[in-house]
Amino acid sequence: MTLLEFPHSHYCEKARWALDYKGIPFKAVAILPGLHMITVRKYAPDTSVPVLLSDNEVVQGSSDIISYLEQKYPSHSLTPTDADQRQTCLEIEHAMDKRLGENIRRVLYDGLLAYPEFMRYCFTHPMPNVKQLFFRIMYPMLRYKIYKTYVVSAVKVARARREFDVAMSEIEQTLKQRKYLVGERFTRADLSVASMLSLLVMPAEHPFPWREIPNPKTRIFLDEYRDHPVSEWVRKMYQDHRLNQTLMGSPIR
């Protein structure tokens, strides 16, 4: 089983976590941005990652990957059996993939695209030197493409920050009287929200080796949430439910 990914991506982390949680051996294959459109299109109709290659089956997107794993590998289930809880779980997952995941991506890219070496590290760790050199050469074009796709404008960044703040407040309220977002056990809702916030919290159990954020403005944004109750909850979810990937065997990239 192979997972095509961007190593730092919170959506790819969501798929990796589900695989690790279920104890499913897999190879994580980091692919170059830009060229990933050619690579992914060999297997899937869209160009997004993660993409799971399993025997003759191709599953694209973190939520669809979890659903596929739940069906094919039902042990260590992440989806409630109760119909109402299952519906709530899926609603939280899909909503927060957008309200947390897309918005934090916009905010972080806005601050970090001006730092090519940091972006190279995020996308190419631990690729061979020749691929890292190719990334450096292509970065001016990649930066333009990423900005136009994910950042767009200062107005959209400001809106993303506001929407992110509101979503964090809602999650905080949900967790005030409970350990998990849905029911009494860890589900895909918890996994999804914690994964979407992995770029904010940078938990030690995450398989990506974090590096210091170079942009002071971005560091201020992260520091504002360092002691937030939801950030503390994310750390707890990682400590309790995220197997260190080295325990599963080193991924092949």
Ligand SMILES: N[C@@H](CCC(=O)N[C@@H](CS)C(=O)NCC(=O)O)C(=O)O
The other form holds:
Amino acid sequence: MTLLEFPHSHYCEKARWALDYKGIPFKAVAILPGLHMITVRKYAPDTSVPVLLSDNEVVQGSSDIISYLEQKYPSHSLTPTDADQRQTCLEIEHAMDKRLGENIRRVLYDGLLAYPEFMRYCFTHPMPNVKQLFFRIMYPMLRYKIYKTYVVSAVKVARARREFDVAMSEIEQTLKQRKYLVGERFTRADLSVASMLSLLVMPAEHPFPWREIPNPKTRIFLDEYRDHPVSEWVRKMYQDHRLNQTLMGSPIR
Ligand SMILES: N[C@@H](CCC(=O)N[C@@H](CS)C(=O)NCC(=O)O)C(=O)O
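Alternate state requested, the form predicted in complex with the ligand (shown: the form predicted alone):
Entire complex below, previous chain first.
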């Protein structure tokens, strides 16, 4: 089984975590941004990663990958059996993939695109030197494309910060006096929300060897949430449930 990915991506982490949680052996293949469009389009209708290649099947998108794995490898289930709980679980996952995942991506790219070496590290950490060089050459074009796609404008970044904060408060409310978002055990809702927040919390158990954030303003943004109850909860989810990680080299920090 192969997972096409960008190593630092929170959506890729979500798919990777589900594979690791179920103990399914797989090969994570990091692909170069820009060129990824050609690679991914060979297999799937859209250009985005993660993409899972399994036997003759192709599954694109983190939620579809989890659903596929749940059906094909039912043990270590991530989905409640109760219909209402299952529905709630999927609603949280889909809403928070956007409200947490898309908003934090916008805020972080806004702060970090001006740091080419940091961006190169995030995208190419496990790759050979020749690909890293290729990334450096392509970076001005990639930066423009990433800005246009994911950052867009200062107004959108400001709105993303507000929406992110509201979503964090809602998750905090849901978790009041509870260990998990839905029911009494770890589900895909917990896995998804914790993955979306992996970029905020950078948990030690995450397989990507994080590096120090170069932009002081972005560090301030991250620090604001360091002791947030939801950040504490993400750390706990990683400690308790992020086992058997696919390693990506030794930590640098
Ligand atoms: N809803 C998708 C979102 C995936 C996504 O946004 N992937 C980004 C990386 S974080 C991507 O591949 N962007 C490049 C592209 O779409 O061509 C999922 O859950 O997998």
